[in-house]
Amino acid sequence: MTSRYQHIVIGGGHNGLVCAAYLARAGKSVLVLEAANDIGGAARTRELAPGASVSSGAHLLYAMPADLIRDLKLTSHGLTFSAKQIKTLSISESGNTITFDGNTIAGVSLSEEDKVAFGRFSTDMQRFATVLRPILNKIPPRISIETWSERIELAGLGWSLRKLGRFYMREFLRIIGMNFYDLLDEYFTNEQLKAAIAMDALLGSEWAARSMGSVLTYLCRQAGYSHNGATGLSLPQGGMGALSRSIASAAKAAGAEIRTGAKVKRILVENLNAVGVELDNGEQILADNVISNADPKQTFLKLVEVEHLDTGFVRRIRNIRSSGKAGKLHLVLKGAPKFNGVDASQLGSRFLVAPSLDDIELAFNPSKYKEYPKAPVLEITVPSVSDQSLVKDGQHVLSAVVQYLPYDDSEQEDANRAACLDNILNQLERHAPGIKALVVKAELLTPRDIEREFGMTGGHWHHVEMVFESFLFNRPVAALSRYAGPVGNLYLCGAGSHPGGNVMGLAGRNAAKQVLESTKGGN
């Protein structure tokens, strides 16, 4: 059996789903493919236990623009909010509680000075992260300078900086390949409330606050923050399963089809030139273009043949920093959580569990020997406060981002897995009294359950290491960073890919502009 299209998708995760949408908003006809039985990816709602769901993988919306939610028409899709703007609490055993709302803090334990700082740190950070805003937003230029346009593009990127007049253009070439440890010592005194900070730059990274360049992971962030309007940290009603849900039926309603149980074997191709896929049941698709939405190392390492490609490409993807560092911890209960120092009408906050920059560096040293931290930081949502949708019958649903599981492939796998979540379990304790009592089912997904579950090459969340040699001009590699690389007509448009990971839809947007540019006046 043999079909075409104009574009096929290779997986119905976020970013693939935009991608299909903006294509078949433009009059393609547009297929996607995704292997799982349902669309998402790690934007993903599934049932845990009877009654119970969680978002498996991410569980919180703050980075995706509101210009493409409102372009897409995402709420005439069905995608509704059960909770915006949701406050962090960093919390402690001792129940010492720093809130952040905004630019302000609060805290029993921050001095006045602190919570003057946090306002100059706030803004000198949202400064910065101006200049990276527009950048998240666009193609990536060449590196060159052999046309008008191309020069045009490069004196946009200096200009945003330039911008910033000369003292604090001068400062933000200081910090960017800065590590974070060192930036936060520089504001801020107390320890919890650095290594709150320091969360926002390391959540789903296989990196810690010592290491260079975490300055940069952080204003990413900060620039996504920037994209979302009045949303700020949010909550999708019916889990970020939702969210997926509403971009399939806007990309749906734009004429794209979206087949689901179908598992790409390989990419066809031909005289250099990506021509279509074959799916696991020998079944064959052809297409004017393929867009591949998985990882770079799965796209080049395994769908498409390494006869098409040349040793040193080959030889650059696997070198690619793709190792996850981030686990997933979900529980059913049977009542509601009582965290110390939290007040019951705080429950639908985002908890932070990382007492200081230390204690995160701690966490994270036995990762880099392919061992787990007796006590991981977390970053821990309770979402069935604001959404009922998610529970039955009084229960609440507790996931938490574990930071930093190593990637285990050893024979002890789930013996390992067993403990850590016993040793997550006790942490949760210290914090939260009797929780243990009201667990009703547990799961824990380190980075190669992950992989499992999601296809993520190394469990990494973000398809490719947000560093800088992995970063705009070099995102993944730089024979890729403008979504084509070696073979023809075969594109890329998952978080590997510019800008990066985050549910955003910004990799997905651009890589649809980038293929219509590159194919305008031909199919």
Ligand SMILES: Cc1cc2nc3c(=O)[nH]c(=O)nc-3n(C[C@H](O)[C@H](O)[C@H](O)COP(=O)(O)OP(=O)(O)OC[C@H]3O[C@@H](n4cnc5c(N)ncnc54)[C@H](O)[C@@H]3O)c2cc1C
Contents of the next structure:
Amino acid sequence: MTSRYQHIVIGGGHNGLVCAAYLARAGKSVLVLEAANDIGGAARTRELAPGASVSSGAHLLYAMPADLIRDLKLTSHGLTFSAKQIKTLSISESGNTITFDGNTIAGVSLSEEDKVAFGRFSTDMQRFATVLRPILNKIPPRISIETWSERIELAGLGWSLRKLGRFYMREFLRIIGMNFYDLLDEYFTNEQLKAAIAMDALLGSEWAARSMGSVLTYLCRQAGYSHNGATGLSLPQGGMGALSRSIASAAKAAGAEIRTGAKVKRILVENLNAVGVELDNGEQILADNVISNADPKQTFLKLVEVEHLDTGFVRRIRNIRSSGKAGKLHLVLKGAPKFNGVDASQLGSRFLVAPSLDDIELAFNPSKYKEYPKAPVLEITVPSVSDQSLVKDGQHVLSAVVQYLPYDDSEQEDANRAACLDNILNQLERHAPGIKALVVKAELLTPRDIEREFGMTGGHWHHVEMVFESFLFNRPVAALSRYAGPVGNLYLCGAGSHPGGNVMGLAGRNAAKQVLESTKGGN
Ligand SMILES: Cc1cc2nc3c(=O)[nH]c(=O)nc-3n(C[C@H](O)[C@H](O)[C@H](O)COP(=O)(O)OP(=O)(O)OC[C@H]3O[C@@H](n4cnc5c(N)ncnc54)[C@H](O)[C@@H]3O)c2cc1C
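To complete the pair, please output the form predicted in complex with the named molecule; the form predicted on its own was given just before.
Entire complex below, previous chain first.
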């Protein structure tokens, strides 16, 4: 035994770091153990080629609440932004673009009716997102209400719904379980417009717009947006890794220790209580509490030995949906690409390639059978436009989320990946003629590669799919909804817990609150 801490956090993803920072600020001794050689998890910047770096997982910041950034004083720990309030442009091969700027849209193909409908749609969705917004910050109350404070919390959830008034409350209850495809049809006629809006519901999800619950994921994202103060869609200077480094710096300043290259092999359990961890190299470290930023499947199916768990619980964890369908494309380019219909001054925008809702469905269908799409849908950024620290000599880096890619564990994985990359480069060439000739280095990460790089089971963006069965009281499963479960002194603090994934930091902050609450008076 080498040492003992009050809290060990397994994983230095952004949520693990946020959790560690809050615990250390409360005066606790905290050790973060990160398996990789760098902190940040899927919020990391990595070198792609000499002198060219990219955010290798998450590439856009939009969900982190302004009060968390303020609270942890991340700007005084080095966080700056190279771009804020980035516009979104839906682009097409023909050069027909639709520009999204707050509650307004512009584009020559848009009818007046669709423009007016967009204002109405945005107002409606923001109104509905206000029901979900207060929930994000909260430890989900127990459904079997036991204390007055839980009664009040549960009543608060009901009240934020009731506050909508009778008409909108009914409307909220009508649409919340719907699929986004049908909802968008109620508002709009333009196919490219509908597809672009749908992307915000579908990025990171296992589903497409016709899938049930896709309205819920859209509203969750809207609730996150409205949480984040003035930054909107933004790019941290130095990529997403710079954000994680600023959180790590805040945690260290508060007294937390962080070790990288320290993979936890198992969680030590005695008498149904976690008492520490054992690393890959056999080193054992004791702690009063163990908090896992690793996803729930890894935590309970690999790190905790099965003899400590009930079979029903193990079955629930096994059945969690965690099959990622988002891939990532990274390009180093000799010069700036030129997209059809996009001015050079707009190159710092977020670009969406999704011609119609049916094209999204067609990109999704093959992934159900572990096959690759002919024409994936894309979310593209060129972060080097505003952040020259990522590149050298006039180069650019392009970063794109690619959906829907299968979790490919076949023997043809390498050949399939190469063919898919080729296909995407040809697709990009049709949207930005000449781009292929600019490519110095190209890399495509499939969900399986994402699992390898970031240690997320299934390579899933949210660790656990954002669906009703894994939402709020049921996230990731009912027995773990308050960050703790069947093993005493063992907590979860990552994206698989409420309120879910995205670079938001709230799972980490809520978990820290829960740990401090549960250990009040003790450790
Ligand atoms: C392709 C892709 C694109 C995305 N794009 C965006 C985006 O643009 N914007 C956005 O907001 N979100 C995006 N996301 C989602 C976002 O990146 C994640 O939801 C978020 O990073 C999860 O953070 P986390 O800290 O909970 O977990 P993770 O980032 O997964 O961190 C968990 C950490 O635990 C470590 N770990 C695991 N097991 C062990 C072990 N046994 N021992 C020690 N350490 C361990 C891992 O190495 C990792 O560092 C994207 C995700 C993907 C996959």
